[in-house]
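In structure tokens, the next block holds one chain alone, the form predicted alone.
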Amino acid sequence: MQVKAAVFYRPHEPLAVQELELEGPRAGEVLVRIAACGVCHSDLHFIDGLVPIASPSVLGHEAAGVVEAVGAGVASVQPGDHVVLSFIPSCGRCQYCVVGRPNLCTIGNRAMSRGTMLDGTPRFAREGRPVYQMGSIGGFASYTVVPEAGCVKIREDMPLDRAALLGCGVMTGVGAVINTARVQAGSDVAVVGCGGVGLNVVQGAALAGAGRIIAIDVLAHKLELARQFGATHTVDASREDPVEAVRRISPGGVDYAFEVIGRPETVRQAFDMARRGGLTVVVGVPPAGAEVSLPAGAFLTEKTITGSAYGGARMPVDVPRLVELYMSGRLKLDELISRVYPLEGINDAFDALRRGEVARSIVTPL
């Protein structure tokens, strides 16, 4: 079938509007109509060419939308079925699925760096030759194919223009903080960067009841969205340094602190703000090739520092219970979405986020 995209070239250069071949869903395999995908600073690195990508491809990757058709063996979604898509399509069967930790599925993260199927082949093309598809999904299309595992049922009443926002961003930030750092109600969390998925941080810092929730920016109306968010205290990098301002209002330091940001100097100065035996969490993005020097000396306090991929998500899990805390009033997702844009102006879009000027801007490609 023909279907409209947003394919990317080579860094530097806008994203073409396109159309393309799609092929029907194989084996194991969904055939889904996107009605919204977020665009997310992950897929502006690739634009910048901070992080290597193939190409061509077809980027986004935080997507929801309707099911259309099924392959053989499709059990879990049906046509008709509203889906929320991951970008790590997890296997089931590696030794990561099977102890529980299916975000660091062997061969979904294969599959999502390269662009393609778990049969290691995209379903695009473009006069014949193969376009791949960011975290074998490809959301900035009018439809896509994506593996049965990339695909989480959700109910028909959660409107999926806020559903799509539970494909990346809200589902890093949140679940850094519930699942991987395991915040203590009451403890002390800092947060650098409050970009979409900054803000997400600190919403899932105030629902595991967080004390003090430190929010750093550069800029004020960021800011001032994480006060919205839940940040009883903020902090403009701009204007004093962050760490001494941190350790002001948290003496001795924090007992989490996040880096959403991807910068080795933030990461920095995450380690830095956390207390004794305090953790870092970094979930920014970095560089490619971008290293972080720390004070060996520290570790003998025992402060820890660890990363969080895909905020620790088993999303056929964690997505219903964040659409049911959404439903129930207590996940903020209308205050996210700052502007809507049709595919046609998916460049505008990457270049608002690229100023600052957006906490998160979704694309509806139909």
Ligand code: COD
Given for the second form:
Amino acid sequence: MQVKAAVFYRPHEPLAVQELELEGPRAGEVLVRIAACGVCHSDLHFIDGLVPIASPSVLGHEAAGVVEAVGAGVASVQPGDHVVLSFIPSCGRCQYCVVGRPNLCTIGNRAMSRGTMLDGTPRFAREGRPVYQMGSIGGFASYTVVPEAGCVKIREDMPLDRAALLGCGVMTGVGAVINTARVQAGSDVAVVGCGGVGLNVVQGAALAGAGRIIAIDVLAHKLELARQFGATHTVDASREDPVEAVRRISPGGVDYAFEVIGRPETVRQAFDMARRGGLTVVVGVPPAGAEVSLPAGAFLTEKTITGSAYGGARMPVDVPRLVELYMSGRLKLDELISRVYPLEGINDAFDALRRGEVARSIVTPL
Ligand code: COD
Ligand code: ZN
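Give me the form predicted together with dephospho coenzyme A now, not the form predicted alone.
The next block holds the full complex; its first chain is the one shown before.
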């Protein structure tokens, strides 16, 4: 079928909104009509040339929609079902899936980084040439095909535009707190970077019952938003040294520090904000080839640092839980959506993200 999509060809160029050919779902795959797809800074990393990606590619990895058709053997969803898409379609059989770490799935991560289905090929094409799918999704399109393992069915009264945000920002942020760090009630938390993902770290910390929640950003309106999402303290890193400020607010440092930007210097800041025995969780990924230096003496204080990929997501468990939290008024999603763009407005949406104007924008392709 013919679909409309936003296609990345090379860094530093606007995405091209154009017609593509979409092949129907093969065995184990699902055709989804995209209701909404969030605009995440990770998409922007490709456009800004910080991280390489297969070209051409349909970007967009934070999407929800409605199942239109299923391929042979698909059992977990059927036409008409509402689904949130996962950018790591876990196989359920590799060593990581078996030990309960499906976000590290060997096959899913390979497909995600290649921008293909599990068989190594994408379903979009233009003039007979393959067009890849970011995160095995390619959500900036009117329709896409995804692996069955990348679909999580949700209840139909959940608004799909809100549900889209669960596909990356909310899962990554809330999951970093609840799955990766397992933040304890009453403990102190610092969050460096309060964009679409960082705000979800803040609200994850609030959900976990953290004591002090210190939000750090360089933009006053992001700090304002962070308060809405549960921050008890804010630090403007453009005005004062954020490490000193955090250590003043939480004497000795925080129990958990999260980096949610993807820069070596802010990873170091987060590490320095953590107390003796404290945990630093790196959610952001610095540009390819970057290195982070840490003070070796800190190891004597049993400080720990870890990455968090996709918030340690176990999508079939976590997505329905997040939906219930939203439906019962305990998870903020409405407040995250700053702007809604048609597919044709996608480059404006990226410009707004680059300028730091939005928490999240969503694109509604149809
Ligand atoms: N100090 C404090 N805050 C800062 C600083 C600084 N020096 N520099 C920038 N900020 C703030 C910005 O003002 C902004 O509010 C925030 O940091 C960044 O937010 P966004 O909205 O631009 O970015 P997000 O939240 O959409 O994305 C953050 C990620 C960490 C996910 C992303 O950038 C990243 O590192 N992606 C790579 C990892 C990845 O691929 N993850 C899987 C898919 S998301
Ligand atoms: Zn993302």
